[in-house]
Every structure is written in structure tokens, then in C-alpha cells.
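Just the one chain here, the form predicted on its own, laid out as C-alpha cells.
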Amino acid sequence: MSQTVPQQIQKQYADLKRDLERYSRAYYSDDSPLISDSEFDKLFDSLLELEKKFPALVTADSPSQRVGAPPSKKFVKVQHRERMLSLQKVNTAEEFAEFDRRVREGLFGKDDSAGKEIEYFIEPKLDGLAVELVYENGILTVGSTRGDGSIGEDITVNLRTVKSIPLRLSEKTAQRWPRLEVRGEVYMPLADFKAMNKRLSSNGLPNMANPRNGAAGSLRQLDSRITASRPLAFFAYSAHSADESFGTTLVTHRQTLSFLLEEGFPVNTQSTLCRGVEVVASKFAKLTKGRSTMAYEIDGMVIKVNSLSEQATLGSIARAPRWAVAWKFAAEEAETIVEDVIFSVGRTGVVTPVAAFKPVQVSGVTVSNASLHNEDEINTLDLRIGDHVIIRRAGDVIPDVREVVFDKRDGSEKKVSFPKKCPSCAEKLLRAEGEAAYRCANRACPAQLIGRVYHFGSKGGFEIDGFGEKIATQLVERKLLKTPADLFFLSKETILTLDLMANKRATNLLQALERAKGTALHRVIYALGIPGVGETAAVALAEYFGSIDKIITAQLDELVTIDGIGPLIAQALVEFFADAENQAMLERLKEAGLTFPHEQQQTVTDGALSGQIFVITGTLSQPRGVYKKLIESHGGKVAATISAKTNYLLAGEKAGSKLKKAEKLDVTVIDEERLAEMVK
């Protein structure tokens, strides 16, 4: 039976909810308090007092309802209406240029685009967690994920609890468009992440990693409580509706800011118009000079060509719009303490020296050790024990020591001493001419033994469920194994053995083992762990011969001539399957049942790149398998190396020594927009 509640009651509660949503707002997105702490407290006590007595009050847009609810079980999925695109980036005031020239000729046309300027729209680029929020006649009733771009998950209850997010807008705007969708940053300001790590140390938790993890791991808590209890803030940064009237009513996207400032939503205030490439980049540089006084962590500014009618002209790719681009800051560095040097030996041989540091904050990330490449490496740098050094995260991923601090040298640092003897076997290193590398000899070495064992078990090899590193070095460490084929021939009693290895783990690792013989021939080359045989190269020699007898009797000659395989390939090819060992590791394999199935891939023979070879480089919006399926869908090949055969080089960012070599041979350079239009 429906609860009655008192026309007195219910108007008392409908002016708590709208002053305690005024009160918010005023101190959450205007940064301007109107009541004190304790008053709002007071108020908010009231309102829940009204709810517990009359339950039937409290709906969605209840200031009760960023508290946090009881924990659910899982996220479930979420459609987007339109995709949430990811953004092309750029690195350099000439990259930013070549963005601006494309804008230009896609609105006036190639003849027609010199001397246009384009009205920009800039704001910093947070480092957060993208989200959707969708309003239905007003109230906030679903909030997801990104995801993929097109599907998301729902994390309706969290995003409620941020207090900067409205839980209902306007009558004026609920009325007009009964569904809204509005998209924006969670982020954790610096101040509240450092203070939060501060509570969590003091009570023996780990700390977290950065600002943006703790924004994403705090809105993934199926505890939505734990979310209610983290410092997360909110920009908005666009609107959408599938009413026309949306398109026409609000005609950039300043003007878009604009009525979400109104309608309540906090939006970055270092925003701004500009015109013009020149512009762009002054401002690119202030923000760049301004970034460590900020109060929440941006890697790089954002930029939007402001009128959405142009917007819409310019379209999008596959995964990113035409009319916006992410101008990336440079690494980001800091100095710390090189505490020692230590030796890794890979499963070729090679023998790594990797930096070992007092622990510093690059980027947003602890960065403890960075590979220092090579023994040259160490004697340019001069780098030696105790020495302070600069690091920096090459492309905000990969640590990088930069360069020595010479001047706070005070005479107690140590020089590196390469090893002479491999640090793993104790045999002699050896070093090839013209070779940076020292390598260790050694076949039977344990650390390059493990390294192969767990190559061999990995993703795009033979992909064995429940084998990893820890499971890998175990079997060399302990002389259960001596190659990777004798991972088959593995008993239940033996697999038992290991640590934390229970009956159940045992009989899937067994059971993933029986399975694992049936892999295809290209996976089962890449898992050989040939010099240079990556997964692109593997699908191409088991597409030319068919069969593992055929690739292993193969010649150089006709190895160069296949595409992908260069000489070097080829080469390494030859000796790897002329070793006595090897010879004797595949008679293995063949011992344990396994068969080399050639899974025939599709050919089109007449799609739209039939008869063309391309080669895949650099840094692109999607996983370059992706273009690869998408070349070979239309008939095209796809190589790992460029030579004279090659027809289209796919260059993404960072594209580096290929596109040089592409110049070189005149071979022609696309990018993701031209492939998309060569496929139509």
C-alpha cells in the first residue's frame, strides 16, 4: 500500500532538496559557499530524517542518494547513442599545423584553404575518467563508462555520489529535451589525492598510484559507500540530444558550455576561444609554463574547432573526430638517486643493464628502475652508483634516465662495472663487432631458458591458460624442464609440486596443456621465439609453405623472396632451424601430438586493396591488429618490413625508422582517414 504523506511534509521536502542542491552547487562547482559547513549538516540531517519517516519522498534526484547505496554484484553494460570518440594527438607546434591544415581544406576545399583561420575552442586535457551521464526528463538516470566508445559500463549509483554532478537540471531544460546526455572528466583534485594517500597510510592501506587511478578505481567500487567516501570532482565538456531543436538552439561549442554552466555543471574555467595556428600555440605554451600550479593533473590541451555545424562537416574516423585533436605536454620529469645497477639476461642472450633508483613521482607514476640499454649507453651518460640523475617517462610510458646531475657529484659514487661473466650461468659474455649488446652464449642458461618458456606458453604463441613467468621459472629453476617442448610431457604428480599448485589448478593447467597441441602453424612459429619472427612475419611463412617440414627445409633464396621476410629474417631462419637443438625440441613437439594445423586465411580477390602490400608503423588510435583485418577484409597483405614491394606505408605517430625507408623507396605514406577512404 502507497504511503500518504502530508502536502505540508512533501512542500518542506521539496524546498530542503532545492536549497541543499543550491548549497552544493554554490560550493562544489562555483568554489563560493553560502552557508557554513555546519548549518548544511543540519539541513541535511533534516532531510534525512523526513525520508526515513516518509520513505515515498525519496526519488532519484535525492541529495540522500550521493551517500552511496549497498554493494551490487557487477557492472552491467551500457549503449552509448553516439560513439564516445577517442582523440588523434599531436606533439609538436608542425604536427599541430598539419592538423590545422587538414581542418581547413575539409571545410573550404584544398584550393580555397590558404589564409583561413579556425575559430579554435582550447581547454586543459584532464587526466581522469571520461563518463556519460544521461538525463531523462531532468533527472540523472543512467551514468557509464567510455568502454570501448560504444559500449560502457553502468555506474549510475557511483557517479551520483560526486557531488559536482547535478542529479536533476531545469524544468525549462527538462522540458525541452526529455533525454539529455552530457559527458565530462571525473577527476581527483591534487590536494584531496594527497591527503587521501595521507588516510591511507596512516591506517596501513597501500597508497594510490595517482590522482587518475584513484579517480577510475574509486568509481569501479561495487561498494558505491567507498566511492561516496572519495574526493571526486566533475567537468562537463559537452551535450547531446537526438532533438533537432539541440542542434539549433545551441550553435557551438562555447555556447554549449555555456548552458551546462547554467544548467549547473562545473566546466573548466582556463577555457577559451582562439583563432588561428599561431594563437593555438601560445596558448599551448602558457599552459604548458602553468601546469605545476594547477589543482588537478592535465597532460595536454584539447582543441575544438568551435562551431558544431563544421564540426559536423568535418566528421569523424573510426575512432576519432576530424575537428579535434589532443595536443600532448612533453614527458614530464624529475630527479631521484640511482641506488644500484642491475643485470638482466632475455631469452636471447642479451644482457640488460637496468638503473635502479629511489623511488620518484614521473607523470603521475612511481618510477623505481629504467633500462639503461647498453654498456655504451652507461659510458655516454657517465653515469655511476649514487648519482643523481633526471628522469623522465619517454611518451609519458617508458622511463628514460635523461642525464647525469654532475654538479651534485660529491666523490662517494661508484662506476659501473659491466659483468664479464653472465649473471645468470656464469658463462663468459661475448660481443659481436659492430653489436652493442653483450650476449650470453649459453643455451642452457636458466634465465634465457625461462624467458623462452614463458614466450612460449604467452599470448600469440600458444596461449596456455594458467602458465605464467612464476610458474615458468619455477619449472627451469627446479630442472623440470630443459626446452619449452617439455612443457607437453608434464605429469599431474609434477605440476603438483609448485607452489600454491592445488589439484584443481593442476588438472586446468593439464587440461590447457591437451588443448594447446592443436595450435595453429603461424602461432606456433611465433612461439619458437625466433630472432625477428614476430606474429605478422609467422602468418606469412605458414601462408607461403603450409607446413612446419616445409619452413624448416626452407632456403635463404626463397626465403627473401617472401613478403615480410627480409634478409635478416631469413638468416635467422636458416640457423634457428639448422641448430641440432632446435631439430631435437620440434621432434619433441611432434612426439607429444602435436600437428601444425595451417589455418588458411580468407583471401579476397576482389576487395578494394586486392594486389596491394602494406606495412603497418607508429602509433595509431586502435591496435594495429585491427588495420591489419581491416587491409586483408579488402584484399590487401600486410608485411612486417618495408622494401621495394611495398606499396602503402600506414603511418601512425612516432612512425621512426620505416618511414624513413619509406621516403627512401618512394613508397606512398597514408594515414588511418586515407585507408578509411581507400575501403569505401
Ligand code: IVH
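This one's a predicted model, so the numbers in the text were calculated from it and none came from an experiment. Rigid core (definition): largest C-alpha set, two forms, superposition within 1.5 Å. Numbering follows the first chain given and starts at 1. Compared with the form predicted together with the named molecule:
In the core-superposed comparison between the two forms, Asp387 has its Cα shifted by at least 2 Å. Once the rigid core is used as the reference frame, the Cα position of Glu413 differs between the two forms by 2 Å or more.
Asp61: CA moves less than 2 Å between the two forms after rigid-core fitting.
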Given for the second form:
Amino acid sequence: MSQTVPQQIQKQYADLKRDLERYSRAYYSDDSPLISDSEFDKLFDSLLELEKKFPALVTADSPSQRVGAPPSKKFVKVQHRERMLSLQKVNTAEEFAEFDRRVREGLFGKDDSAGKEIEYFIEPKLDGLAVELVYENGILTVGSTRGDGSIGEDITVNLRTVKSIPLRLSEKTAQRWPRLEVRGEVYMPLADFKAMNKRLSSNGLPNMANPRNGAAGSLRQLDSRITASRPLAFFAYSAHSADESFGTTLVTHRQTLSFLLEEGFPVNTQSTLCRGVEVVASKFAKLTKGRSTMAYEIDGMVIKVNSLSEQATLGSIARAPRWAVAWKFAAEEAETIVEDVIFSVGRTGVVTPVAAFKPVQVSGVTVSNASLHNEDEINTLDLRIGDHVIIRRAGDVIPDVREVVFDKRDGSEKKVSFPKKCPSCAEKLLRAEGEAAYRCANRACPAQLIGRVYHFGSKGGFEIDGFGEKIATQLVERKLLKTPADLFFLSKETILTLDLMANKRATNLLQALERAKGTALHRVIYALGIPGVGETAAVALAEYFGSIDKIITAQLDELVTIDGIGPLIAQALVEFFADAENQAMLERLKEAGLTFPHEQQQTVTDGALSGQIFVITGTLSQPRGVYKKLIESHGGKVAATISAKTNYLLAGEKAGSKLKKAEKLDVTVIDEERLAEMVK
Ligand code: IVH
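With the form predicted on its own done, generate the form predicted together with the named molecule in the same format.
Below is the entire complex, every chain and molecule, led by the chain shown above.
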């Protein structure tokens, strides 16, 4: 450390660092916080302040490293000291018994193996991404992906942002084993995954396919500040060291896990020791049952021989150890070959790569293609045309490419090149900074128009019976409409010129279009296909404004105050309605005779709170939803943020900035009792 840092500061810094580590571990690994979030933030801020004043203090294990760093150009390769193995797989109790027999024979010889029971350690098989963490003199210095088992990618800065990964080990361990490797799985808890997709959706961004891709994609960010913003968690499942004393100190897998737990690593609590085949099988049945209630995705159970010396005796074959096996849940997965990757353009211009593969049965359904989502996803999977891939369909979920079977590559596979131009209209594709998607910005792009027209008539929108993608495609390709609104002006003669369109169908379609003219306001708003405006936002807008003209003329500062409308959606709305072409389309809808009726859902117009806008803040005696319902059922409205239009702020305990703002804007502040009186 530089001499310019006074001793006393050095000590203060070391103490701060130690405290923060302790609190962080209690919070993220032990799930039992020792101090409040704001106290933690305060300490953290003082650490950052010290580091700013004395940059020489900053070390690799500083908690400040958890916030991420500016982007790097690419990942460098790291060689694993010990190969990172994969696992043999079994699918049935018979296959597991077979594995057990091989283990017994391997340890005791064919003749003496009968009647022996092996002590196994079982763990849930997490569906995330395997990583290796190297601790040198107790400090996390290198973190990497598994890669091909021998060489992975250096994602150290990203792994430092995963809060439950210790940045430093105990003094004792640091001295005993100057180089220690810890391996485990980085994953995204299900609830966080869902919340994250909700957030992406409300910002008009594409969703992540599944938690595993969420974890893998987040870890592969070149900008670790993005990784830091992602809800990643970690479970450690093994430790390795070349040091001789390591092998004599820890002699079972279970001991290794206890050691890891002591060092602050999260270790899966659903793990346990068990003896013999039957017990393992019953544990597997139990895990299968409990699977759907777990907080994270698992795809099976890992069964490991507990004794490390027995593991050593058994050794490994090719890429997998003889002492461990993955017992996978009944197949929702199937293997097939990628024949092509095609690029489809959606209604917002986003270009989505789609893998077309040899048709294959997955949980009873034949599938022949799956979205690859975006370019990053293709890179994360490292998918090439001709690759063998594992397709997965969880329940009734859309099929998804889980992984490439690298072992089956023969060199003939072709890399996927993302098009530079729109496959539909040849416009140059653009990728906005910080976004994974490429977009075609040409509003007249036929593929986009097909998407918009189809969305317009779909469920949630005008819901036009007998109107689907095929008709939308024909109408656009034959230049029979320029905007979705033109649908309402189609004549029977025109409709009859479409393929497979008989008189009866044409009549039905026309009747459906006629009916659609009375579609409710919120559905019309949804049908317009404004970026980020899904059904929830559409309902919120209809409820708040009550008429199409008020929505069209709404200003940004008012839009952002509406519950359920974020700044990005608000911006998209303003842009949409400012656009001349869209204005013309709305005029045309009116011309067609649309009435945009607002179905007064639960809104009461003559209630005690009619016309009053409320904002809710602080801790109240019941959940906020209760008060929201109460206010709305008496005709009031609830907004998310305070503006000059707000009439009342319903404030509970610990009301913060909103209370201050209310006071500044002279908004009446009320409590629960006052609200109860108002509606009495
Ligand atoms: S042990 C030789 N334990 O499964 C030991 N792996 O197919 C190999 N995995 O790459 C790893 N949960 O990503 C082990 N409790 C667990 C695991 C686990 C998930 C993954 C890991 C590994 C893959 C092997």
C-alpha cells in the first residue's frame, strides 16, 4: 500500500471493510441481516468516500468492487488448473442401480462388491452456470466459466458483483492454502427472474427465455455494471487445492461443504448424506415432488460418492467422473440438430433469430423451431448451424434451446451470422446501445406491418374472429392496406380475392369487423401496438383518462404520474401520438365509426372521491392494494408520483421523499383514519 495513506485511515478502512463483509455475508449468504439496509448503505458510502480520497486503498477484495466496472472489450481465456468435469446422466432407478454397481465394483472388485452399501452425498442439480473461483492468499483473484472444461473465460469482474460470493476467505485458510479453487453454480432465483422479465416487458424490452439463460447472459456482460444490476445468486459445491495438506484435512465431500459454509459460501441446504440405492431413490422421488415449490430451477439430483479417497480410487472417464452422476427429472428435453437459423422481423422492428431444427418430440409435442431471442443469446449458447442441441419444454412453456452438445461437433458446423440488413425490406439494422436487439427502423417495412396488423386484430386487441397471421400477411403483401386501420375499410370484393376465402368466411370476417367497431378503449390502446404498452398499461391509461382524445393529448409529466406507466412507456406514448402517420391512422379509425367506449370497470363516477387523485406512501396497517381499491371504489384515482394535480397524499409511517414533495406542492396529507372518514 502507498505510504501516502495515513496509518489511522488504513485502520479505519480495514475495519470498515471487515464490517461490511460481515454484514453482507449475514444478509446474502445466511439470510439473517444484522443491520438495516440504510445503515448498510451509509457504511458503504463511507467506504466509497475513503476510496475516492485514497485510491491506493482499493484492493480486489473491496466491497466496492461489487458494483461493477466500465466495459471491457472481450473476455480473456483462463486455463483451469484441474479440469472442470461434467456428469454422466441416468434417468431411471434401474440406471442408477447400474451406476451404483459400477461404483461398488470399482471400489471392492467384482467378487467382493455384493452387499456393500456406498455412502453417497446428494444435492439438487441446479440449473444455472458452473463457475470456478480462484482465491490467492485468501483473495478472489480469478473467476471463470467452465468453457470446454480445460479453458474457460475470465469473468472475474462480473463474479465479484454476485453478492453471495465471498471476496475474501478467512486469514487461517489464506495461510494454510495460498491457492484455493471453489466451484459452484451461479443461478437466478425464480421470483427474481420473473420480476426481472416484468421489468424488461414494462420497458418494452424482450424477455429472458428462462432463469438459466438469465444467469448465463448476465454473467457474460462485458459491462459488469449490468451484471451488478442482475439478481444473481450462488451455491458452492466443491473446493480444490494442489496443496497436500488440503487432501488430508478434508476427507469427505460433506466436510468440504462444511468448510465452504464456514468460509461464507452459500451451500445448498437440501443436501444430505445417504446410504445405498433405495434411500437415494426415495430421496429422488421426494425431490421430484418438491421441485415445483423450490425458489430456483433444478433439473435433477446430483449423487456423489462422499469419501474423497474413494472418489480418487474411482477416477474419471473422459469428461465425467466415475464417482458422481446426475439423475435427471423425466425428460422435458430432447436432442435434435439445428438445420438453419432464420431471422424474423416483429411488429416493433426487432429482428429475432429462430432456430429451425429437425422435428423432435418434447413432452408429447412435436417441435421444429425455437426462438434464439437475440445475438447475445446465440453467442452465449455458442450455437452453430449443424449443431446437436438440447431442446427443452417446461410444462406448457414455449420450447427453448438449452444447450449445444459440444461433444458431437465434427467441424462441419457453420457459425451464425446475424444479418446487417432487414430480411424483409433490406433497411440497415441498428442496435441501440445497451440493448440486445437489432431493429429495423423502416416503418413501412412489410414484415413490421404484418406484425402490427396481426397484433391489431389479436386477442387483447380488437379480437377479430377469423383473422389471423395468414390473412394479415396476404393483405400486406398484396398491398391491400397501409395501416391496420385500413382493415375497417376492406370491401367484400377485396376480401374475396384472398386465398382460401369463400363467401361465408368473407361475410363472417366483415361482421366481426363491424362488431369490433365497438371495442372498448383499453383494447384499442393495446391494439395500437405502442412500444411497452401491454394490457396492464392499456387498462391503466383507459382508467385514468377515460377517453381516447385525453390520452392522445396527454403530456409526459402527467403520464409519468400514473400508476403502472413508467418513464419509458410515457415517452413512447408521447412519441406515438406526436407522429403524423399515427395521427392519420387514429383519424381513420374515427372515420370508420369506432366509438372507443370506456368500459367503466369498477370506476364510480359519483362516489365520495370522484375526480380526486391520491398518492399512497409509507407503511400503512394494510397492504397498499387495499387502499387503492378503497379509493377507486369511491371514484378516486391513485397515481404513482406526486404532481401539482395530486389532491391527497395518503401517508403511513416512514413516509419519505413523497411527504416532503407533498408539503412543497401544498398537497393535503391524510392518514388512514381520515381516508376512512372521507368514504363513510
Ligand atoms: S458437481 C464432477 N454438483 O452440472 C462434478 N454439479 O453436468 C461436476 N451442477 O457443470 C459438478 N448442480 O454446472 C455438481 N450440485 C451440483 C450441481 C452441478 C448443478 C451442474 C454444473 C456442472 C454440470 C455437470
